[in-house]
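This document starts with one chain, in the form predicted alone, laid out as C-alpha cells.
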Amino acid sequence: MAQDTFQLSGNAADIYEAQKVPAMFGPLADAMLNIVPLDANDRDLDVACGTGIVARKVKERTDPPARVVGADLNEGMIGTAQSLSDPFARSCEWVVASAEDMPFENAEFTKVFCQQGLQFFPDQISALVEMRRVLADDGQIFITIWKEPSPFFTALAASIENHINKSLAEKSLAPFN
C-alpha cells in the first residue's frame, strides 16, 4: 500500500485533534497509561502517534519528563503535533516515519507505544519486527487495538452501506480489522 494512502489533506489533522482526541483517543491513552509504569529515565516512542496524544500524556506524567518521540507516517498529523502550544507537545520530538521502517537506532527506546495503529499497517509483521528492533532488550511494547466493532459501529456501517455505498461502509469498519 502506498504511503500516500494515509496522507490527510487540508485541515483533517486539526479536526482529528479537536474532535477525536478529546472524545476518544485521549481517554484511551489515559486508560492505557494508568496501568503502564512510567519512569523519567525511559526513552519512549509513540508509533503511529497521530497528533501525539500518547506522547504528550507520557511527558505530562513523568517528572522530570522522559525523552519521548512521536512517529507517524502522516505528515499532516506530525505537523499538527508540532504546532500544538502546550508544553508537553513542545517538548516531544516529532518524526515523519513509517512504522515498518523507522529512522532510529537498534535498542534506542525502553518503551514503545502504539495506540490504535497496528490494524492500519499494510505489513503488520514488519511493523512489529521494527518496533522490536528499536526496543532495548529489557524494554516493553504496549499496543492497543479494538477487538471488534460495537453494535453502534456495526449499525453505522449498515446504514452507510444502505444509504451511501458498500466501500464507505467497509472503510468505517477499518479500525476493527
Ligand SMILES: C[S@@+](CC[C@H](N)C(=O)[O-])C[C@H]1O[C@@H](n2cnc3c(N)ncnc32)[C@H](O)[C@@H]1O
Second form
Amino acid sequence: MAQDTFQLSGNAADIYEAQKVPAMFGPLADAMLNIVPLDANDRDLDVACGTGIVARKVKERTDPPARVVGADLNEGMIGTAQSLSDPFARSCEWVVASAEDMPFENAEFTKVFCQQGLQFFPDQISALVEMRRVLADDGQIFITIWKEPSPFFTALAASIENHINKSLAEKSLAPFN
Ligand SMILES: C[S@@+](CC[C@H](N)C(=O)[O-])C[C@H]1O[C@@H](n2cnc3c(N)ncnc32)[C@H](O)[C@@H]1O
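Alternative state: the form predicted together with this ligand, after the form predicted alone:
Whole complex next, starting from this chain.
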C-alpha cells in the first residue's frame, strides 16, 4: 500500500476530530485506558494516533503529566492534533511517521498504544516488530482492533455493493480487516 493511501484531503482530519472522536474513538479510548495502569513516570507512545485522542487522554490521566508522543502517517491528522487548543494536546509531541519505520530510539518508551490502527498497516508484522523495538524491556503494548463488522457496517457494505460497486463495499469494511 502506498504511503499516500492514508493522506486525507481537505478538512477530513478536522471532521474526524469533530465527529468520529466524540462519537466513537474518545469513548473507546476511555474504555481502554480505564483498564491500563498509567504512571506519571512512563514514556508513552500513541502509534497511528490520528488526531491524538489516546495521547491526549494519557496526558490528562497522569499527574504530573507523563511524556506522551503521538505518531501518525497522515500529515493532516498530525496537523489537526497540533492545532488543538486543548492544553493536553499542546503538551504532547506530534510526529509524522509510519508505524513500520518510526524515528525513535530503541527502548525509548515504556508504554505503546495503538487504537484502531493495526488493521490498516500494509505490513503488520513490521509494525509490531517496530513497536517492540521502541519499547523498554519491562514495557507494555496495548492494541485495540474491532472483533468483527457490526450489523450496521455489514448492512451498509451490502447496500453499497448493491447500489454502487463491490470495490467500494470492500473499502467500507477496511476498519474490520
Ligand atoms: C481509525 S484511525 C485511528 C486513529 C486514532 N488511533 C484514534 O483512535 O482516533 C486509523 C489511523 O491509522 C493511521 N495509519 C494508517 N496507516 C498507517 C501507518 N502505516 N503508519 C502510521 N499510521 C497509519 C491513519 O492515518 C489513521 O490516522
